[in-house]
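Have a look below at one chain only, the form predicted on its own, in structure tokens format.
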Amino acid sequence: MSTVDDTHGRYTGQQLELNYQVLYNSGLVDAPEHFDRCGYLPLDGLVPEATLKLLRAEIDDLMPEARRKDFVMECMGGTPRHMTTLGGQIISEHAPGVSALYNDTRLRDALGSLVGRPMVPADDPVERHVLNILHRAGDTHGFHTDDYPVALVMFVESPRCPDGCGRLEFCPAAGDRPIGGGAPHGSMTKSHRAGDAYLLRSDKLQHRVQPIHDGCLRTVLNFAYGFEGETVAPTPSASLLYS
């Protein structure tokens, strides 16, 4: 496997590999006008098996440092957190295969390409990388917004009971709409498969995890992004999540 150089060392593990090919032939002709006007863009068959295969060893491997979370986030309109959750500090420490793919540049300005604008590193280790997991009937991750701007979410697993619980819900007409109250008028879902990715603009999309049924399994990568020159301003939600 090649190694990755960046900002903080070079990794000389296992590389973990996208096909980038999804980045370079998305299959919208203007993706960033797309993304300027919608906020999400479809990247399915981003994460191939191999790489899937090494994120499943590496996440068995975390769950012991795994935390579980069951509560409302007041500063998200009291929404619901139903999750287990890994945050970006204990990923660096135990997987840096997934530390070295976030740093990677070519996949950054790949991304930066999509949504039109040069992306960087989110400041906050602990929001940069984060799995999340869903695997109890009725888990869910309530609307709500990100600190940063550009999320990139991968699938290592997603349901697959026919009703298609699990389900990403989120509205590009909510504008300043209050979080909360239900699902905001014009909400959109989208089903994704193992493998698939999208990105989204989540700082301005109220948006969420619909409930999972009792034997389902949704496990997803979360890379956050910044815009480059603009500060974020962030908000408890993460410390919360994550810490």
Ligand SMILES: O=C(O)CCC(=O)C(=O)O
Contents of the next structure:
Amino acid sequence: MSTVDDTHGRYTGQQLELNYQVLYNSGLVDAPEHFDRCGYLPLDGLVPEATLKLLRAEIDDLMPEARRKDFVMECMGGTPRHMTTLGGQIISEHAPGVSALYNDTRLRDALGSLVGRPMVPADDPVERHVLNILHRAGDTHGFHTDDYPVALVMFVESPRCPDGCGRLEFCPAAGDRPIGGGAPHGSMTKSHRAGDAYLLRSDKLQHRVQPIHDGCLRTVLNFAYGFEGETVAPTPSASLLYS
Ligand SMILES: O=C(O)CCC(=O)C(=O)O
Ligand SMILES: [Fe+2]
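Now that you have shown the form predicted on its own, what about the form predicted together with this ligand?
Now the complete complex, all chains and molecules, led by this one.
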């Protein structure tokens, strides 16, 4: 059960719930096959309103710890980063409910069933669970691939801008064979609302968040997972973004 302190509306460290039915009834006939082929699975409405409320209170409290990042990431093809971040270690220290959700085997097992392979927690405590906040005009998380193979991205805030800013864009990484061996696709864009989530084959698909407009806010919580029995080759990107 989740608890909000009525006086301050603050998160008091209880369990963060998800709409698990979204994972059990994703609406996709063969989710693993779809994930293998496309590398993207939408999970609309995974995060219920009560959990969004707790996360927003938690993020407000954590903002003094957040880092502003405005730079070009050389190790990812010189792509821009204009965003505010909170890395895994700060989240573990100050937001134990988020770490508990990350370590929840019910969640990890359900996600493993969707992608068709058992998943394990990321061994890098910085990259494991991160918060990315885009809140200034032009803020963007430029094209990159992640170190870990699967990302669960949950939307705490998403722009309601009629021009559709802050969309996810993804395409196969240069020189990479299409995942699943199917026909390669060009760039695809996806919009999400607060409470939505998606799964991405984030080490194989180059992805970015398109720039947001003035007055818009986009906040995501990203959980990174590995595949059981596989190791990852870390890049400097996580330490550049989150420390
Ligand atoms: O914000 C998103 O939708 C993507 C986040 C992401 O790519 C990352 O944190 O590595
Ligand atoms: Fe990413």
